[in-house]
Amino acid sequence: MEQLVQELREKGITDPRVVAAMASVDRKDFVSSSFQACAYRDIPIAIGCGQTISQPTIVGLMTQLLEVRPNHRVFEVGTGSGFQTVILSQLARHVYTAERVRKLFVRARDLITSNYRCQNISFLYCDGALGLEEAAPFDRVLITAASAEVPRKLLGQLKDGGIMVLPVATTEWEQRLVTVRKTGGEVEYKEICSVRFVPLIEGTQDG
């Protein structure tokens, strides 16, 4: 674990709050027994249902770019394993996390409630691309699946002064990590680096 934290720092994850949050969450808890030996390596790992837990440096980079503060309310699209969710919960006032695959939703919810004392997470089984109108607007939005454009519903639910971080599919073969800043009605987009995420899919999967 210490080696992984050092690797995060070496690869530019230097925000002390982000590093501390990641150091407090054991990635081994979020991967199956067959992948325990790989838990601290900087690689994505399959978690079933065609999904993966992202490599730690990408989790750290996206979290750092999000600039989460203790008073922020965060909406996360794609709970997946729940690893990123718990990290966000260490930094924010409240995290609303949406998962479209019921099996992953139940597994992550049960794992987190059993192993981590996170009272500031709301677990949602729903199409995260639609956001959560009744709880909006959000200070921060994190999307962990790639689409061809920024989901309009989520952009509309982002506060003025808010930040969204997401992968955008620029071509069939390329994705770019993008930050979206909303200020005074204007929206600023900035490309960060190449990434590879599963596609953002509409609807829910009851299985």
Contents of the next structure:
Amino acid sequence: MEQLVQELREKGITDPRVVAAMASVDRKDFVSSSFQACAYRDIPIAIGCGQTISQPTIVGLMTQLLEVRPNHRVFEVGTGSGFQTVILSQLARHVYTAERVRKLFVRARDLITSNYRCQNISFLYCDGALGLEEAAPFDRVLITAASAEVPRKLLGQLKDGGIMVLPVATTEWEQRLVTVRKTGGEVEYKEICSVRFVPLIEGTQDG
Ligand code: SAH
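Since the structure above is the form predicted on its own, I would like to see how the form predicted in complex with ligand SAH looks, so please show that one next.
Below: every chain and molecule of the assembly, starting with the one above.
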């Protein structure tokens, strides 16, 4: 665990609040018993239903790029294991997290409510690309599944001055991590690096 935190620092995750949040969440809690041995390695790991818990440095990089402040309300798409969700909940005022696979939604919600004292997370079983109109606008939006375009609804639910971080698929095999900043009605896109995420899929999966 300590070694992983050191590795994060070496790979450019230097924001002290992000490092502290990541150091306080044990990745072992979020992977199944058969993968415990590699929980602290900087690799993605299968979590069932064809999905993965993201690589720690990517979680750190995305969190750092999101520039989350204690008064922020964050919307996250792709709860998955819930690892990133807990990290965000330590940095933000409130986190709304959406997962489209019922099994993963239930598992992450139950694991987090019984093991972590996070009072500031709303777990949603829905297509996260649609956002949550009744709680919008959000200060920050984080998407952990790749799509060819920035989901229009979510962009509409991002506050003026807000930041969105997401992987954008440029071809079937190529994805770029992108930050989106909204200022005075203008939208500014910035490409950060190549990444590999599972696809953003429409609708929900009850299984
Ligand atoms: N941050 C997570 C990453 C999980 S992988 C973690 O580190 O564990 C991405 C997740 O996005 C998967 O669980 C997948 O089911 C979910 N997903 C894909 N499309 C979605 C959508 N439209 N709405 C909500 N969740 C979605």
